[in-house]
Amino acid sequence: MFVLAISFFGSCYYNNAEDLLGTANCDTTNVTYSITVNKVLTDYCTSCHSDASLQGGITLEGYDNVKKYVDNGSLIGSINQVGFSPMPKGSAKLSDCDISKIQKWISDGAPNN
């Protein structure tokens, strides 16, 4: 009986809420560049891709710079890790929720809002 209980509880381990809940609790309403997208980029991208640190010759500081990579498909391709250099390099993939927010913003026309 004890072994069965250990087996049961050991099989229900999740690292974080996203693993447990998926993206069902991911709010993609009212996604804006200035509040939503820029925060994700600042948190995960601009330490390497800024004016001060132009790794790969890419800066993701400022709307106009980000929009270039939206338009050529490399921003979403890189963070989805499909068809482009996977980003963030040497780190875990962005959360499904953060990717969904950026994808929603792009699908809405990537407005400068």
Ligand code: HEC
Contents of the next structure:
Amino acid sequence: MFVLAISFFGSCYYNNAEDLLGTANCDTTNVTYSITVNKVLTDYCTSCHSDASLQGGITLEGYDNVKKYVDNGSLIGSINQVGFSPMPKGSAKLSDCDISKIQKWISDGAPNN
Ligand code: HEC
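For the form predicted together with ligand HEC instead of the form predicted on its own, what are the coordinates?
Time for the whole complex; same chain goes first.
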């Protein structure tokens, strides 16, 4: 049961607290593409959206590819599950904290940092 709980709550140490406290403990300062955003995409998305697995014809490998779906609104729409196919497909919605981090990066202009 313990092992199940760990894998369910994922890789982020704070995920348990987030579920109880919403995004109060979510640190969205210093969000970058290479460290923050790419990590979420690698953990939850590139199993289906990579150069090797082009589900929906989409790869989320590499900044230029990701930026296309930032610019057309489908990246944020799909993870917020509003107006686009809900992602990650067939799995639980991303944590509020992960969504907030991606939202912050996009509102910073989605820099390649
Ligand atoms: C299990 C495979 C799978 C996973 C995991 C997955 N996707 Fe998808 N994704 C798909 C498929 C298949 C489509 C094509 C549309 C559909 O079937 O819903 C798609 C479509 C999309 C679209 C286009 C949506 C639209 O309505 O135009 C975006 C953007 C997207 N995915 C982003 C993501 C992101 C971001 C993640 C990770 C949070 C993710 N996907 C995880 C399979 C997946």
